[in-house]
Amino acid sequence: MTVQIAIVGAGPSGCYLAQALGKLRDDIHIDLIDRLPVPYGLVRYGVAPDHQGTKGVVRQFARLFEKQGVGFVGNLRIGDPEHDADLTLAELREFYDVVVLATGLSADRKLGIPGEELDGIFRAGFLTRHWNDHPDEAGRIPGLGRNVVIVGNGNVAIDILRILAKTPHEFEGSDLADTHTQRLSEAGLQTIDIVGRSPADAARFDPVMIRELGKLSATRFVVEDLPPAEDGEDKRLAALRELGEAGASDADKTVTFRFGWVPERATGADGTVSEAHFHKAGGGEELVIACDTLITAIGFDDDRAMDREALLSRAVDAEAGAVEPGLYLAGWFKRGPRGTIPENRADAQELAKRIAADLEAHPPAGDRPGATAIRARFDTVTDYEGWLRIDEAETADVPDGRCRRKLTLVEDMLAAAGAKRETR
């Protein structure tokens, strides 16, 4: 008897879980399932350009695939059929014993104030997205002026803040394609505010990537808002502190950090935005910043593909993903969107044994046909021997200073991954 599990999104939730599984039982077969013809979801797509290091994770997902049999399902939809989903849930779990749904959370989510939906405002994780070359997004072009204010202090708005403010030469060794350093060169990029609404000392993002801005070649640093200093005091503030004593005399860029800022409102004129309004957490005192483009970076949501909600209501233990046996909810999509990569590996350990307990006490059938039907049902599914093609097509002719250079449409994925097939 082999029990077949589908795990639906390969992104590093969805790895980590099958890394997990496969040290618990060895009598069970798992296939990574993803809507796109590639595997590694948030590394690919999500993990900045210039952090290589950081998308390195992929070498130790590789093996799941490369020596521990786990088979790898592409461009297949899972869900609501109004979302162009091929396949829904119900369909899938008649294939397999367990399913587990690790898709994450990818839109953006709302500020929720007048003026939002001016031109010039953009989302960080679209924008994360479009310079990573995500099919959705590659071929929206965002415009992006030469005062920018970004709303949020997390990881992903440092990120931002961060690829904004490089200069071309400082993308070396990254996966970030020539024409988005073109774009972001000619920007002509002067200044950026960045304004959160918690003090300095419960910011959300990490020390270490602080102290990596610390590094850029062509920008200077203010620090505003931020306490008297003290022995002992917090990482953050710390880090903070010495960013502000960095920076080239000579800059091109000025890097403003705010804490304590709410955000009220965006206004402008002939519908483009040309002001970011704030007030004092606590106080009556306003800001007003003059820009051409916000971005904001303030976490994100479900896409609606699938509904969450309703599946987080029915779960018999919410908290550890378990909506009933045979049915579980993995990383972002189980627990919103809180924590790091790494963070996904110890979530992803607790439902494995979960998973595993669910089946000692419920032993399945052992008779689906997994992934079986789904090819016999879909002949445009990719597999991972499609994705080492897509891989080495990305890796062959690589421009100057750059790891990779992206296929961008799915078409082309698509044709990359069958093209050599058909001459083996």
The other form holds:
Amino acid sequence: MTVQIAIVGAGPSGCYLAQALGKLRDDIHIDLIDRLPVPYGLVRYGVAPDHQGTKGVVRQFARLFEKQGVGFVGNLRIGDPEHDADLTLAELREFYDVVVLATGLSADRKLGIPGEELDGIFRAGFLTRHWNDHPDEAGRIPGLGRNVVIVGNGNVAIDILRILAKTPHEFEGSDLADTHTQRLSEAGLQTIDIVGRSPADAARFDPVMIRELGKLSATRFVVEDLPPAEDGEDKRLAALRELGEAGASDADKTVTFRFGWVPERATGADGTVSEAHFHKAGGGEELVIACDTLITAIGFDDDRAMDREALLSRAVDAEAGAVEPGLYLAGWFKRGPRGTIPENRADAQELAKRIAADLEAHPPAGDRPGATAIRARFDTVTDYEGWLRIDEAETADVPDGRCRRKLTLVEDMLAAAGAKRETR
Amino acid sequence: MDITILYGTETGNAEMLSEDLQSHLEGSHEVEVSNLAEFDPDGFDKARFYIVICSTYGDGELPASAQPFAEAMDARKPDLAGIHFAIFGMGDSEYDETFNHGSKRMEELLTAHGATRVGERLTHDASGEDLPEDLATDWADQRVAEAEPLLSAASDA
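Given the form predicted on its own above, what does the protein look like in the form predicted together with its partner chain?
To see the whole picture, the full complex is given below, headed by that same chain.
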């Protein structure tokens, strides 16, 4: 008897869950299902292209498919038919004993201020996916200007800042495409103001992210709104203070950090953003920054492709991610947009124990068809071998100083995935 | 030789490397693998050789799975005199100021309690060219070869 388990979403949470489940039971078969023909989700499309060390975690996930017998079913969208899904959740549950939804939260949270829809305003998740060549966003070119305001004080905001501020040679070793490097340098960026609502000691970025900025070659830093220095202060404050004293004297870009400012509205000329307005948190003071680009990096939300609210509200144990025996939620889709990749690893290990306990308590009959039924119904789905062929296409013939040239269109991925099969 | 591989991990990469090293060494040695989070500091055994694999996390800190071990070491202060270990660090030079500080802290923690390091601590860079297992297998073979006479001398004494 084999218990068939489908994990929807082949990002880090789904992969960590598969890993943890595999260690708990050996009478299971797991398939990781993704709407794209490629696995690894956020690691491939969310982690910044110049943080290849972080992306190294995929080497672990590759073991799932290569050594641990986990299947990959790519190019299959699960959810509501209204969102172009190929298969509903109910249909998928017919094929598997256990279904886990680990699709993440990919929509950018909105600020909710007047003027937010002006041209020249971009959201961080869009930019990160765009720079990572996500097929959904690869074709939408953000027109970036010279004076940028970033609203947000998390690590994602710092990723955006760093990519904007780097000079082309600082992308050595990354997989940022030449077209992006070229557009970034052509934008002629001069100023970046990064503005957070919280005071500096409550900012959400990690001190290492701030220290990394100190290495940038052509950038000068100004840090406003810092409290007076104290011995043994918060590491973020110390890192910011140090950053304010660093920076190249011949810099062509200036980055200014500001803390404790609440975004109020964006105003524009001819439909394009020209000013960002803030007021002091807890006070009446106003701050107006002239800009031609405004980027919001204030967190993530559900993309509503699956009815997450309803699933959470009928869950027997929402905190554990158990909707009912046989149906679970994992990662950000379960816990909301909080926590790093390793935090979600710990969470996946807990969920795996819960699923194993439920399987003990309610042993399934073990007669579900799993991926066989999917492959019988769709000749459009891909497998792990297909991903290896895509990977090969992306890593062969890469430009100097780059480790990969991503395919940006699903059609091209499918062609690469299927290439050998047709000539066999 | 009896070998215990201890790992401190945050994203699972050090755990994977431990399993790789176990497979590599198993043919000629008895090898156990343990997460530092589940290892009792009073459980060190002079007759075994310890290979510690430790990553770095956050602001140059020990990874999550090594933290309870470090706390238990501080609380219980075991005497590790006569314990031999080698240590392999995993880090990312993108964060150069804290690069491999986790393994450095782990080394200091073990030597501060009297344990003896065998060979140099090797530091792997996730942003570099080498795969950790490629570096670690040769390194481990050399450390094991160096440890063998030390451990047998200790058991004869």
